[in-house]
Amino acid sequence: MPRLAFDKASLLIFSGDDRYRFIDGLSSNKIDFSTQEIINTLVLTTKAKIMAQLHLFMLNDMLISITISENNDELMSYLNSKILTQNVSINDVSKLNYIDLVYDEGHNFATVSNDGEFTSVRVSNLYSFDIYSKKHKRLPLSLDYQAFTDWRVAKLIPWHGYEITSKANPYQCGLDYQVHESKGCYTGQEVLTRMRSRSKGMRELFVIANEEVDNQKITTKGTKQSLAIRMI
């Protein structure tokens, strides 16, 4: 399967007795580790803009997040400011590990597997992240990023730096499924609730042929088709 370096992501380990409550207070999605599935969620600002996307999973009693943010230092400062009196510590082990993106897999479920050296985190039935120590030689990577772009366009997958930016909220870039509508309080919840109840400011991600759309409205340009966002 095609493999790309995903060096923009950071690998965070949350520890301490209050780690689940801490994450739940920041997460736009429901936190439930009763299954082996990955929890895809967001950390938002008070205006519901996207600060970071977290792919959360459990491994050997460790709560781990593959985290994507435009400014990791700013995110870490924000997370640490929210700990207060809670028994939580956050360890960034990104510099010790490779994170590879493996796509076009066709799995039917999301889960975590580990053989002692390599951890595979299947985010969806479309792609996964492979995590392994930098003590190992990096696995061969694909250099055809356009192929990944065309695949992502065909699968209608929003991506960081394209649809997903700090200027957008989840309802403006195709991440609606990472907002649990009946979840308890979290930062940015009030803004998103108002948007839903009033049907105001909601947008949708869609695929369109390149010749049928103005380039200014394209968020991801593919070879023949592109992704764009429109009001609904």
Given for the second form:
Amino acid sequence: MPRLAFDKASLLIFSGDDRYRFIDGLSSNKIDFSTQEIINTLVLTTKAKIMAQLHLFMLNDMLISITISENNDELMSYLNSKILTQNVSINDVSKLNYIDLVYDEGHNFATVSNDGEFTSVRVSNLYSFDIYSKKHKRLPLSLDYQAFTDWRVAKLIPWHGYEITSKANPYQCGLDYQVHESKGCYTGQEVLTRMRSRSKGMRELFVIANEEVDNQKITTKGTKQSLAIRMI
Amino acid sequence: MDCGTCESASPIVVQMPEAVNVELTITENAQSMLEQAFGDDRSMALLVGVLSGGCSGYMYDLQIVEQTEIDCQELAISGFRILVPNSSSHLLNGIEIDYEDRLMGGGFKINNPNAKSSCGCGESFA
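Pass me the form predicted together with its partner chain as well; I've looked at the form predicted alone already.
Everything in the complex follows now, all chains and molecules, and the chain you saw is the first one.
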């Protein structure tokens, strides 16, 4: 299974009695661990643009987020400004851990395995994040990013900095499944609900052969085929 | 995974906004409703707070309390005790608490000059 360094993610621990309600109010998916081990959710602006993607999981009563954001400082400032009187604190343990991206054709969907030192968080049926202490030697990494890109294009996976950017909303970059349709009252919800109910501005990700598409419309360039976004 | 439970963790320093001395008004309609809610017992207070969330990022939170552990400033307006958390004071200075008597969408409303936008139901603001 190919393993890539994924240093752009940060690892945050949310503590305090109000932590679930806090994240629930600020993100697009329902925060309910009674039915799932991992929750993929998005922190959005009031205009529903993507500020961060959170892969949330529980470990020994800790609520942990693998957090991917274009601007981490801005995100932290935003989250801090929303704490107010709530019993929430956030610890950043990114500097203590390696985060590797492991991709494959796995079969276990959304599970967390942990042996005390090594934590594997399978956020989808196709890839997972492995987290382990920097006290250990880093596991051998693949440096073949083009192979990852080609795999990602073939599997239609939107990625950070390519399709997932601060200029896109979830319905414009293939992250529809991270928006809970019946959940209300989270930041950005009004815009998304309006888009969905009026079927306006919705876009979809698609794979196209390189010779068949204008380069300007490509969001991820693969070796033979690429990803692009079109109006529905 | 190293969760840094002891000295190695790096807690994020929360920059608390500076507390401001809140001035707020309560409309006659809202006062009438508060009189009904409180009765003659003026030992209770109206806690006017803000929580994160809602379509626009912040949500109003009104509670009737006797006391609270939250660090608050206490105002006396028309005989009512009003508590405003210091951590939310910068968002609530200058607000008007109103009451709309309607079958649908009625209830206490906050008119907030600090709000850049608010959601359709009026419970949330940015």
